[in-house]
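The chain below stands alone and is given in structure tokens; this is the form predicted alone.
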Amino acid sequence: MNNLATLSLDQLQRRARHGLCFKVGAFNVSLTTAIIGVANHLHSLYGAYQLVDKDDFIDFHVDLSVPSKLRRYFRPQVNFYFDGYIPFKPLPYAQAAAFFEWGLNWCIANHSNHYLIIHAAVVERNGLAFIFPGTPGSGKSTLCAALVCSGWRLLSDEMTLLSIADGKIYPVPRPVSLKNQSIDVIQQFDPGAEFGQIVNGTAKGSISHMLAPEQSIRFSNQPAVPSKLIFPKFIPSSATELTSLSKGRAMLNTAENAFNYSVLGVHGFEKLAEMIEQCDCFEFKYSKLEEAIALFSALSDE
């Protein structure tokens, strides 16, 4: 099956202004825009993505346009647009690349409940995924952006799909986004990881994304198993520090992480309790990325 980057940016460009169809992990996503802006976003950073045909079920049906005619001179706008209601207030136009990302994850958290959906970037190695959720600030973003340029298999920056039928962690691999300051560490972590168009102004400050890469799109149907579930905290000039948390503290811990914990009710309870269960679970204090990748590396080894 085509890929996006079977298309050229004007192919893509001419596709979008109907209805581009593509798989997103095990959703089809189908993004109708003009916006010259989210045609670069996809064309840089979805090239490894399958095209999904339009007669195929879509899960997420998604719009981004501008208010009027008049808005597209005067303070332009993009609104977000899902299944043809508009969910959020619309942003400038400048943010519409970054809208669709952060769009597309309100859409997969909430409207799929067959998992139980975490906060928290989760990686994989050796079939095991290591689970970080994590507060804003707490360096989870920059930490997942760090193993997998170190090879690591890319699940999720954003959000970990725990599975109420199976209990196995279901990809969703997609651009890592990164903020501020978070941008030069990864880029000096590794000269060859491939980022995005920086937006700036937003209301998380500087953004960008950094290129999944393409083994973990193509692998993109494997689940893994949960293994390790780690508390991130970025604190400058701290040493590496890994320490034990006990299952009480990390299920209230993960539960305030998980979007439709709630909603579950007594199934999202069981589900979250048996990965506590099967899964190590830490703390970890870190403020250098390569020591923090050779103790993950060593964990997941064991």
Contents of the next structure:
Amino acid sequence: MNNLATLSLDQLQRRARHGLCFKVGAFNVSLTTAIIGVANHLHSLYGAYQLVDKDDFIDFHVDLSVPSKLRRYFRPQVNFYFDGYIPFKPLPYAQAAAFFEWGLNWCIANHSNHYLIIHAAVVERNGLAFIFPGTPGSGKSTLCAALVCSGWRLLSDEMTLLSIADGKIYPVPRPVSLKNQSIDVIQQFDPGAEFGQIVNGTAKGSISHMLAPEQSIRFSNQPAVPSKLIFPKFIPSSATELTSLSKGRAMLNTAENAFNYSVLGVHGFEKLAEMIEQCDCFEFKYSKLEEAIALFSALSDE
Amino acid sequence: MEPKYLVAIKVAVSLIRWQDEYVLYNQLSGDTHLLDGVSGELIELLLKQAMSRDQLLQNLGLWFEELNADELNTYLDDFIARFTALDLLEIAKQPV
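Since we've got the form predicted alone here, give me the form predicted together with the partner chain too.
Complete assembly follows, chain above in first position.
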């Protein structure tokens, strides 16, 4: 099956009007939209994703469209539809591509209970998954982007999918969402990194998405073994500091960062405990990405 | 004669131990709690069977020979109060 890069922008736009189906990690997504900004976003950042047939099983049917004709001219807005209903209030039209990313995050987080879904970036090197849970502002996405730019495999910058069946982490590599100063930080860290359009004025400030490495997308059917659980905290001018965290505290902190922990009940508790058991757990303070990368690379070589 | 009471675990729980910490999952409420080692060991005892206050105190005394009776009583009172407030323990009248 071909990937999205085989379509010209014009072909992509035409197919998206009637439902463009593609694979994101273990999920098949059907996106219907006539919004050019969304088509541009896919054309720039989703080229390596595999197209799937409309007759294949589709996990998420997503539609992005303008609420009414009037809204095309007066403070234009966009609605996100999931399986025909609207889970969110509309957003400004200029944020349509970002809305697609946020909406797809929501679809996965709320409809994939065969995984325990932790709000955490996850990357892999030497077969070992490093998991970075974090609240907004902790610097997890920046750290994740820098690691990915340094050759680590991206599993996700946003959600760690821990399989209830086998305890492995399943990839769902997507463009890495960066906001505000992090965009400049990563552009300076790796001038070769490719970004989509910068969208200003969102609820999170200015955001842009960094292209996920083709290699990460190609290997998105290969799970990784949880190895390190690291709670990052970006503190300007701080020294790089990795300190052990007790497994009990790590378990509690991770449960608080899991989207569907309460939905899964005792299965979520048991699976999370298994993961914590096999991970070394740390708190991590940093301000210099180069030092962070060197430290984690050394840890993954041990 | 005063009636005797038993301390009992009120709901289904899962308990995991890592060194001197325990993590407890309340299967009814879905709440997860981080416990110090001693509280965890008391819960482990109570998971096997309901126990009287005296029996719990006796176990605590074996674990902490250096503590006096007042200190052991204070710890046990605090333990029972905390876990009763969390709806994990109940004080039941001992069957005759």
